[in-house]
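In the block that follows, a single chain appears as structure tokens, in the form predicted alone.
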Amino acid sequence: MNKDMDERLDQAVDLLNQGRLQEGKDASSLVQDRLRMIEWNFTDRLNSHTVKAIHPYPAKCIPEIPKALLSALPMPNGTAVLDPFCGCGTTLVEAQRLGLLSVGIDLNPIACLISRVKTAPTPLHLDRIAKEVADVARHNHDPIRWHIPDVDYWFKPEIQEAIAALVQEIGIKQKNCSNDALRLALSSIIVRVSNQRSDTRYAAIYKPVTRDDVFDYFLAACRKISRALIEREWEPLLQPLIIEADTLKTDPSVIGMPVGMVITSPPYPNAYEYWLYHKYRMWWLGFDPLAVRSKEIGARARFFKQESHAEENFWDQMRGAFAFINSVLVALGFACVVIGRSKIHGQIIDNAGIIKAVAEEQGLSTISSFERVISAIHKSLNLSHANIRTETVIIFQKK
């Protein structure tokens, strides 16, 4: 971005809090071509910080794709940015690095983890606490047990027990600002540990993994996690408010501040399963896999029922989306989207179509929307039936 385009978009900053921006021409042809000279294939991209790297998360959005909307958009003051299905945080990792108020939403419980610990402080000691955490559990010959379906078709006894003995001591350690961060690095290496061939392959596989690889693994997860904190380069760490909600049925007087800009990477038909890849993370963590998945939007199994999903369920999922970011949203904030298509049962669902028409229902006004290629290395799962090679971002404006 060149200078003079910077100082124009300081100006339309200032319209935009007088509530003028869309009186000035110059104004809005502004935001518009700061749109037009992102890349967004972003082919050039560099290495992700390492604070996104400390749990698995398929299917997540890049930071690219955040960070340039912020940087591109005028937002008023005094304003939070929103994601309404934040997933591993990625949206509110890159408010943070700017300084910006957020708050972030997912009924995925797994995620919510993912994203407190990456923007909450540096733990203290983590390495330490982490070392006597995993001394008491490797002499720990009995943990105390839950019932978790087949668990024993999943894990070999000798990983069971070490799992086990990690998440009681854990559990001892519940009022250590530490806690979070413990349980991260564990529910990390769950599917390592497991028969499970991949976090993207649902199958059952022989792995040679011994009780004492639980522990030496836990235990680099701490340190890889402890080291991306300590990494960070950017202050202060305005903490984002993280809701673990569904976010269809949350009220919207829980965000607690005014909101000036959305940007969010909505869950969509047939795509990408997430409670089915993280269901033995959140068994071991004490969460409930099943209530997730019957929330879920867009679960590939729903669309291979009897009573089967359609098309029609998805616009009444973003029917109800958008009339609740519609309700927290100021007058002439932005909400930005990035939506790919679905495959179901052979027919294309054309979802960004679907997303700008429920948007417009809402009074929202479409200001640019472009189609990008995803890459190879970062598209979502499953698409020997989803077929997802481009995604769309599209940008709305309230009037």
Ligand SMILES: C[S@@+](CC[C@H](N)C(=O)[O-])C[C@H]1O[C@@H](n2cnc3c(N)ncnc32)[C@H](O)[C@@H]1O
Given for the second form:
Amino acid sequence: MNKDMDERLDQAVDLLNQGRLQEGKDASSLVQDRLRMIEWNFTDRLNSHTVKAIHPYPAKCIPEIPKALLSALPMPNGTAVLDPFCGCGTTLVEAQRLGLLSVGIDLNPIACLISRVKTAPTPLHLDRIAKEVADVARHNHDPIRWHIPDVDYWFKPEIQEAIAALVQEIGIKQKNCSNDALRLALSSIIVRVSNQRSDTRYAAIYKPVTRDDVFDYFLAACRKISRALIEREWEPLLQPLIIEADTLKTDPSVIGMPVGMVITSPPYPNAYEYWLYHKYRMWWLGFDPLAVRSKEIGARARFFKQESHAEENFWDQMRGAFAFINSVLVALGFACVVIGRSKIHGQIIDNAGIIKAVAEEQGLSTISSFERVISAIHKSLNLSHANIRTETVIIFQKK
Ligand SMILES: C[S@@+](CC[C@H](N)C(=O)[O-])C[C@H]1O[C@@H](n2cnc3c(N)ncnc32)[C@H](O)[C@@H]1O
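Just the form predicted alone so far, so send over the form predicted together with the ligand.
The next block holds the full complex; its first chain is the one shown before.
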């Protein structure tokens, strides 16, 4: 962005915050200019900071998108950033880097765990504590067990024993602030030590993983997390508020601060099942994936069962999401949505069109909408079944 435009935008933001640009004319044309100057495909993006890779998450947003939106859009003074479907915290991290307060909501406890660890201060002595945990767990051949459906199919007996021993020992360290990081490290190795072929392939195969490997992988995962947190180029001074909840059932008052910017990528119908992706991670960490499944928007399996109300359901869910967004967003605040298309029973669903319609029903104005190409190397986005190559970025403003 050029300096002159930055200065003009700063002046416009000041006027806007003084209520002197209610018509939004000058600010709006500057915002449009700024948005036009961004190369939204980010073709020359370098592999950005390592903290984003501490744990896999499907369909995560690239950090360049919230970063560009936060720098291009004038956020009303004294307001926070909200991501009502925060996933692994991409928006929250970018807000934190810029010293902005933020709030994230997600139904999925693994999403919230990742977001918390990425934005928390670096835990002290994580490697040492992890070693203590692994040393005790290695000698525990009779850990506490609980019922996990089909556990024998997906995990060899000695692997189950090692994971349960780690869970038990991490639980004993409950009061320690590194507890989240230890749990995240364990979560990150669950698929690797299971019989599951890979994160997205649900076939059981033989893997030569031993009981000892579980502890070694766990220690390596802890080292990776602590290195990524230490290498952050910013101080994690402002901790986001992370709420583990169904956004559609959340009382807006829990946000507790005025929101000036929403940046989110909502779940797409028939695209991903986040609960399924993290199913055994949740079972092992003591969460109930079936409860998550029952509330997850757009879970794909539901649409395979000739669900005739799929599209109407999505309309209703997005109406709920935008009623929530509108109730917490301050006047002149922005709501930015990144969304792709879905394919349900062979028919392409224009999710962006649905989002625009429900946002406008709430009185939000569309100030910009454009397509961007989803990079083929963006591995966590694999929507080949719908042949989806682009996604839409829509920017609304509350007048
Ligand atoms: C496209 S992902 C968001 C990815 C995120 N932008 C990131 O970079 O990680 C959509 C998220 O919506 C969450 N979700 C689905 N249904 C939900 C609901 N009813 N309430 C809250 N979150 C929900 C999923 O768990 C998933 O994390």
